[in-house]
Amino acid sequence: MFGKFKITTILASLMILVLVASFTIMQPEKEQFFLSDDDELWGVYEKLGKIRFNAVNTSIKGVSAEKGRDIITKGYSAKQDGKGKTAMQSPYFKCTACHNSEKEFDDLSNVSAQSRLDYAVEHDLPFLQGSSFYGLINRKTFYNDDYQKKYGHVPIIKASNTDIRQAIQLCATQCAQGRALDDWEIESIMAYYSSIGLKIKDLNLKPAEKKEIETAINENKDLHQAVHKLEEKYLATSPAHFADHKEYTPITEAEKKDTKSFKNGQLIYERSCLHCHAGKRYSFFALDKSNFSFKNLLSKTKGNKDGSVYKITRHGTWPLAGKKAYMPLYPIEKMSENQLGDLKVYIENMAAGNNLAAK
């Protein structure tokens, strides 16, 4: 009796070590994960347990990418309902005169001025004050550094380094002198940012770097070194620092035939100056290529007044009754002290009629 007992409880557990391992068999591999270098980087952060920040209010009626793209480029969009349109948000700028919506480097790491140029450059973009809106849902403050120093005691440029709304509803209604922006209107703009949010690609990724993100996401453990391997890749912060203006000294003689600092100049009047002056595009202040316009640049240089090329990059313009349009200053990192060198040489030289460009 006890033998059969045996037999029989021998044969019950096969039987369950057999359907054990059935079960086991026929449970279905976890999906490994592989890096693209189109993935968003917030859909990766996300796969490493990081809560994602700057998301989107879809909830608020009529809120879209493409709304705020137009907002962005147009100064309007369709309304909330869709019929008809906004009024423009500003009468004197639009958000693209003084920001890109690419991105400004090849390694966002490594943010300096003559780096931006050199891209803006190769890629045909203007060279402008404000930071780019590529990856700008990436980071994690706004108005930083001098910004908050110097304007940290008004309450709205304090809210806006930590908070990107109202970050967006400050350059609304003091950087473009326009209108505030209605909810819907900021979570349009969100969702745009968020539509240029950065990618895999934009972080120059080694094979193994990869693969380090890949394994920690499969295999979920050291997800934090993972993180952490991803964000000193890119900088979630745009620096900013002001300088005082110099004093007007003429350019020497060596100066007079320094072929690459010309070169160099040039390039910064021709997409920055020109990129608001031409035309008055964003200024009741014309500027041109004539030689006109270089000795009136020369005059109000010399003369260490407002008009003075130093002062205006460094501390911009005040708007004035009835001409809101105004010159935003320039921090160092977006133009560095060698660029406005090589801005001063370029006009001086222009003014007098040596275009070494010409040479």
The other form holds:
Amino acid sequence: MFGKFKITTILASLMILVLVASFTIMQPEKEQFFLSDDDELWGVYEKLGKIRFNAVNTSIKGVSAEKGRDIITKGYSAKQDGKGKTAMQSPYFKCTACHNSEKEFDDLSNVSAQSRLDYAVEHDLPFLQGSSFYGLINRKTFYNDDYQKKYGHVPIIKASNTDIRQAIQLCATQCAQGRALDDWEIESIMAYYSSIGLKIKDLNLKPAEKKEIETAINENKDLHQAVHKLEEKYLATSPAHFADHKEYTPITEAEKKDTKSFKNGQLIYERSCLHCHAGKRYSFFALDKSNFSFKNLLSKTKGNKDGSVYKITRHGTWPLAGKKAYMPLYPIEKMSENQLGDLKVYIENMAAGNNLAAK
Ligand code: HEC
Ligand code: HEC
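Rather than the form predicted on its own that you just supplied, could I have the structure of the form predicted in complex with heme C (HEC)?
Starting with the chain above, the whole complex follows.
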């Protein structure tokens, strides 16, 4: 009796052993995950168990990233059913008057106005009042800080703070002063934004940090920490703080020789002001690099008029009846006080015929 039991136990154990062993042999090794530069950040987040926000609703008929890109760059796209073209979104602006679709910073966690300008020069981009659409899909809030403080009483502006689709509609009707977008148009813009979301290479992860993320995914542990590590590498909002305008003070002797300031001011003038004002591209007011333009700007600034360089940058203009193009203000994140000083040094020297860049 006892012996028989022993034999059965040994047999059973052996069988289990064989089973386990064959199972281990048959089971292919779980595929290891490695990060690559072109991985979309959202895809990596999903592997880390995060639920995607700002996801595209593809159930709406006719939605495509291509249509979204066309609305943004051309102001119209193919119609929802693909036959013919839509009406222009705005007679005054394209979204690209005020927004780039490229990355704007080397380090997305340091969004200072000067690093943005340096990056714009290095990559030949305009320097504009609106934040880039690149990585917008990864942002959590919109029209932040002083946009909310100053205009948060307007329902759509308040709603836009946490709702990307409302933010798109708000800008189409208010910033671009155009017609409201249909839901398939908004969703197409979302699809385009999704195609220009942040990628792993944009975050400048160190090798050890990459390893940390890979280990978290492969071993399914410390997922939250890995998410935090990634979130540290960029801002999920575009900060926006307004400044008041300064009064005119005459150029100093030092500023008449300040080549560094002058050159920085020139970059702002070329990459920002001329983007809209050269050849009246997006405005009725023409600016160029003639002595007349600089003298005109200086006289408005001296007179502390609405067109003063200090006032126009800090307050912008408002859409007037029948002439609805307007100039958005620059928050300090889009033009710092130092940069504005540099712009004034440039304009005032140029108005006096003192071109420091030519010396
Ligand atoms: C005349 C200038 C101008 C035009 C034209 C314009 N925008 Fe904007 N937009 C702005 C400014 C200024 C902001 C303020 C917030 C920011 O971008 O930092 C903004 C904000 C946004 C935001 C929220 C961004 C954020 O991170 O807070 C979205 C989305 C947006 N615009 C979409 C569009 C779309 C789509 C179009 C074209 C249909 C458009 N905009 C046209 C100036 C403009
Ligand atoms: C996004 C486009 C855009 C950018 C960038 C821009 N402006 Fe404007 N600006 C406008 C529009 C639109 C108006 C409205 C008046 C008009 O259309 O004539 C305007 C108005 C002005 C006016 C008032 C003109 C008047 O009739 O008195 C001045 C001055 C001015 N801008 C200077 C500047 C300077 C300096 C810069 C660079 C720091 C700049 N603008 C950048 C679009 C822009």
